[in-house]
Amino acid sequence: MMKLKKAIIPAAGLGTRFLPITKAVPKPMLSVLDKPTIQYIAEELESIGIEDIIIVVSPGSDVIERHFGRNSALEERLIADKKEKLIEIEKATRKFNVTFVTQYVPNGLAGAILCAEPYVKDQPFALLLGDELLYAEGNQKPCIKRLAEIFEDTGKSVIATMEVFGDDLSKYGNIGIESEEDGVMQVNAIKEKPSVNEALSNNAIIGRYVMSGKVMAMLKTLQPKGNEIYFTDALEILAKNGELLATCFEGERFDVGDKLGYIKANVELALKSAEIGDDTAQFIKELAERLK
């Protein structure tokens, strides 16, 4: 079986939601904390040793590529300075093998995921969403690592789930389970943000894959539905001809493409910090005495 060896990160959404910010700035820049959201989803690879990351961007977001790129006159300064933490930080961002594509049309996330073919091809890939992310710690196993370990065991592609429950439903891809065994779920119908009636389980679709060689090709051979290529009717095909698992995840995950998401995932990280996490937990408990 082929191992895992590249991944793909869809970068090149507009942002509305986080105008005006993201009229200068690229969403996937928009930081938490200290970090941009794209470095923490990069750092997610660590765990499975990924060789080539793909960066699909919008046009005009050099900033990403500046920001994975050296910087050789804040080096020196910070070098001059005797700043090694700061060093050291510095180095983290430019650690990847990273590549750049610009996708000029958007055409969804299939059309992204396709502009990544040329350094793809028929090789199986791990596709992570910009707009969550995927938080482990201590003993958990992170998101990807349980995708790459079922897929390598299994050759098939392999979702990442989570329950979800009453009009939550509408807001995510929903998946039929046929079957069950060791928390890996047989995957046989797919429906894209059903109501509450048409849900076909609790079990809603996430940002992490894991996807086989053969996807590729197949993106290729769907049809557009208005201006976009949906990524969720390649999944649709591999759920019916028995080629697709799902599994849930240890850890907890931030949607940080709403503005809400965004804030409790600042929160949540600034209290697991060990820099400023007393501090965050401090003024957290002063703030709900004022609230009450």
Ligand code: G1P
The other form holds:
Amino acid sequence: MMKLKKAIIPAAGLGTRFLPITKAVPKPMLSVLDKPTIQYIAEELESIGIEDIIIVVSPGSDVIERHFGRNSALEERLIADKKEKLIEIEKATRKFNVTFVTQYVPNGLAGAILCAEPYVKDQPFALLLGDELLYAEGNQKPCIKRLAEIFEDTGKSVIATMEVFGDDLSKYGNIGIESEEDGVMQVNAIKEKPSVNEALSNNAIIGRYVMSGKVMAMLKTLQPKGNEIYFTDALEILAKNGELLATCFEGERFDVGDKLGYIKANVELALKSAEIGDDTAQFIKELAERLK
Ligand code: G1P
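Having looked at the form predicted alone, could you now put up the form predicted together with this ligand?
Every chain and every other molecule in the complex is listed next, the one we just looked at coming first.
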């Protein structure tokens, strides 16, 4: 079975929900605690040893490139000052082999993925949407690792889902389930953002996917609807052909494309932080008292 070697991170959204910060700072550079969201996502790929990451950015995102590149003046300074811990933190930003591709026309998720086509061609690829941070701890398996295992076992494309109820169903892509075995679902239909009544199941698609080698060519054949090419259209074809699997992810998920989700991510990761976790917990207890 073909091993997964490539990953695409579409991160070209303009982030208008976060204006004014996103006027000059690209959305993927928004920081949760002290790290930009895009670095958390690249780090998820360490669990499957993927080295080739293609980040699809909007024009004017060169600061993301700088984040993953060298800053000799900073490096020299940290070394001269013998700041060992900071040297490690800085080094961790440039261990990835990242290719940047600019998406000049915002033409949908499939349009963004197609920008990465010259670097992926007919190889399978992991796809990680930049607005979501996933967190696995203890004996939870990182979501992308589970997807990669299922892909490498079956050769089929596989997507991650979570259980969602009520009105929240209409915020996500939704899957119809043909059968399920050992936590792996065979998907037979897809509905993008259905109303509660139209939903096929309680399984909502989250932004982690592993796509087989034929998907890139399939994307090229999709007809745009309005200005956008919908990735969901490709998932639908795969589902109808019995070539799409899904699994419910383990761990926590933060939607950092949303203000409340962004705050939650900061608070939760602050609580887990060795540096400020205890103080954050203390602060939250005091705050809860005040809000009573
Ligand atoms: C995209 C996908 C949708 C998925 C969601 C996960 O939607 O089209 O199927 O459920 O990501 O975040 P978007 O949030 O970009 O509208």
